[in-house]
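Single chain ahead, by itself, as C-alpha cells, in the form predicted on its own.
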Amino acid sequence: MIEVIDLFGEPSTGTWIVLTGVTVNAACALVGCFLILRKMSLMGDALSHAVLPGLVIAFVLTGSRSMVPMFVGAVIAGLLTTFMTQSLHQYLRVPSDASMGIVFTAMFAVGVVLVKQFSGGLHFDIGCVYEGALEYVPFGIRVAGMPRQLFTSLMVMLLNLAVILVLWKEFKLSSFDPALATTMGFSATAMHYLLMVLVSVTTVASFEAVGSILVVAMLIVPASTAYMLTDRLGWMVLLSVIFGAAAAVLGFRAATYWDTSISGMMTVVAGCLYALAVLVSPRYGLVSSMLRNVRMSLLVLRDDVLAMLYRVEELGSEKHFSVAETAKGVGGGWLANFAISQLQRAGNIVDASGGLRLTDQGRETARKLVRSHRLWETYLVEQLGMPLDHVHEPAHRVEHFIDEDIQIQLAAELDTADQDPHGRQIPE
C-alpha cells in the first residue's frame, strides 16, 4: 500500500507522509515546549476539542470548508476558550484545571449543538477526526507541487518558528517568570494569548492529517521528553523538534511494517521514546535515581559503620565486631557488606583477629562523624528546645552532610561545645 520512503530521489508516496507527519509534529513540538513550561500541558487538548464551534460558525457563514476561514473561526474559539479559563481560575478562583475542563467541554457541547442544527447535510468522518487520514495525502489537491496538508502544515511550522524566534527572549521571560516580563515591560498576558493563537492554529492545521490523536500527543509528549533530557531552553525546543521528527519516521516505518495506522503508530513511537528518556535521563531518569539512591544509600553505612566502631573503641570494650555482626549492627544486607568491603579497600578498617578494627585514617573521619552528630544534638536542645529522646534520629540523617565550616559556627553558637546533652565528650 505504502512505498519505500526515498528523502533523495522524486517524492514518492512515503515521502509525502513521513514529510508530513515531520512538519506537523515539529510545529506542534515547537509550541509545546511553552505550554510544558506554563503546566499547561491539557491546554492542547482542550483547544482541540473548543475550537468545534468556531469550525461550525465558520462554515455556516461562510458555506466553505477552506483553511481560512476554519483558522479564523478556530482562533476566535481558541481565544473564547483561553479567556473565560483564565477569567475563572484568576477572578472566581476556581482551580486551572477545574475552569479547562468546565470552559472545553461547554464549548465542545456547543459546537455538537451547533452541528446538530445548522449543519445537517454536513458529513463528519470520525475515524479520521481521531486518527486523521496521513495515507490519503499524496492523492489530494497540490499546492505549490506539494500535497495541501503538507503545504499548510509547512507554513504552519514556519510560522511558530518565526514568531518563537523572533519573540524568543520575551515567550522564554513569561513562561518562567510573567510577574517580571510584566515588570520589564513584556506584557505576559499579551503572550500568552500569541501562544494559544498559536496551539490554535497549529491544532487546526493538522486536524486533517494527522487527527486529534497526534496533534494532542505531538504538543505534549516530545516537548516532555526534550524536558527529561535537558535544562535548557534552547536545547529543548531543539530536541522536541528531533524527537518529533524522528516520531514520525519510525512510526511510518512501524507502521508499513505491522499494517496499521499511521498517526496512532507515530503516537506509539513517541511514547516509547518518552518512556526511554524516562529510563536513561542522566538527571531525572529512573536509572540515575536509583544509582543515586545507592551512592547515598553507601555513603550512610559507610559513616554508620565508622561511628558505631569508633562509639565501641569509646567504651574501652575489648569485643570487636566480625563482618557479619558490624553488617547486621547497621541495619544488614548486601548493600551493609559492600559499604564495609568498600572501607576495607580504602583503607578506613582492617578485618584483624578478633573483628573489625578501625585504622588511623578511619578514626580520623569517624571522630568527624561522631562530632558533627553530637554538636547537632546540642545545638538542637539548646537552641531548639528539643527533648532529649527526641534528637538522636534528626542528627544521624544530618551529621553526613555536616562539614567543618558548620561544625565551627555550630561551636560558636553553644553554650558548652565540650559535651552532649547526653553527658558524652564531644571529640575535638
Partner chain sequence: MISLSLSDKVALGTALLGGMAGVVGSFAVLRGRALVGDMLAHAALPGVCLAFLITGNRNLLGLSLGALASGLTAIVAVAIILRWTRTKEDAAIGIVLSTFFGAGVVLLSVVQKPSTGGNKAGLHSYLFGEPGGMLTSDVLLLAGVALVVLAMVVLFYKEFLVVCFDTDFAQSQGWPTIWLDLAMMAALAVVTIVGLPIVGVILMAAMIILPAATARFWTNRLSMMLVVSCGFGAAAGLLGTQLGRGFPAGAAIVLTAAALFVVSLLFAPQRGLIARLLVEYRLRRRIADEHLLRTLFELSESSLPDVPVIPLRDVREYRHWNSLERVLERARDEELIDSGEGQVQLTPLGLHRAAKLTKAHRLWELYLMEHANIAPDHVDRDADDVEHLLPESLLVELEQELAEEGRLPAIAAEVPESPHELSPEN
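Residue numbers count along the first chain shown, from 1. Model, not experiment: these values are computed from the prediction. What changes on going to the form predicted in complex with its partner chain:
- The chain shifts as two rigid parts between these two forms, and residue 259 rides on the same part as residue 134.
Same protein, different form: I have the form predicted on its own, so give me the form predicted in complex with its partner chain.
Excluded here are partners and other molecules; the one chain stands alone.
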C-alpha cells in the first residue's frame, strides 16, 4: 500500500498519515485514562464494535457519509449499548462481563447484517472496519486544508480535551470514588454516560481512519502504560497522550520500513511501549521491583551472617566457620556468598586463618542486631503473652527494622531488659 503513496511522490503524505495517527491516538488516550481507572477498559472494545449498526442506519437514513449523522448514529448506538449492558447486569443478574459481551456482539451482528443488506449502494468494507485505511488518508476530500479524517479526529481530540478540562474535578472524583461524587451533588451515573458518549464519538472519528482494532488499543494501551509510571491523574493523562503520539510516529516508521499495515504496526508499537514500561518503570516495573527484592534479601542475609557469627562468639566456641559453611548457615545460594563478600569489603568481617571472624566494627553492628532480636522476643513474651517457642520467628523477621529509637522504647516497656525469655543475655 505504501507503493501507492510513493507513486504520487507527494512529500507530505507521510506527514498527513502520522498527524492523523497522532490526533486519533491522543483523542483515544484522553478518554482511555478514565476507562482504565474505572476498570471499564473493555467498554472501548465493546463500543467500537457496537456503534456499527448506528453508523449503517445513519448512513441509510441520510444517504450521506457526512460526519454529523454518523456521530449521532454512533452516540445513540453507544448509549443504547451502555444502557442495555447495565440493565442486564443490574436487573437480570447477568454477570457484568457476560452482559457486555452479549450486547456488543449482538449489536455487531446486527451491524454486519445491515451492511450486507444495504451494501448495494454502500461503500462499506468490513475489512476496513478492522484495519482501517490510514494509507488512503492523504488522498481523500480536504477540509480546511487538511484530509477529512485528520480534521474530524482533530475536532474530536479538542472536544475530549475541552470536556475533560472543564469537568476535570468531576471526572477525577467520579473515577476514584463514585459514591462520594454522588453525595457531593454530581451524579456519577451522568459522568459515566458522558464518558460513554465521548468514547463512542472518539471511536467513530477514529474508525474510518485507523480501524477498530487501533481504536481499542489506543483507548487502553497508552493509558495503561502511563498508569505503570505514575500515581497522579494529571501526569497519567499527559503521559498517555505522549505514548499514543509516540506509538503513531514509531509505528508509521516501522510500517514504512517493513512495508506493512500502518495501523497494525502502531498497535504493536503501543504494546511494546507497554511491555517496556512493565519492565523498567521506576516504581512499578519488574526490574525495579526485582532489584528492590534483591537489595532487601541482601540486607537480611548480611544481618543474618553477622548475627550468626556473633552468637557463635557468644557461646565461646573456638570453632570458626568457613565462607561456605557460613553461607550455608544463612540459607545458602549465590546471594549469601555475595552478602558475605559485601561484609568483607565493608570491613565487618575478615576471612582469617581458620574461618570468618567479626571485626570490632562488625561486632558492634551484630550486637545491635542481636539486641533488637532479644528485646523483641522479650517484648512478645512479656507484653503479648506469646509462648516461648513462638517468638524466635517473628523476632528473626523484624530484627532488621528495629532502630535505636525503637530499642529504647522497647527497653523502657520491659521489666527485664537484660535477659531474653530464653535466659540469654541481651547485649547492651
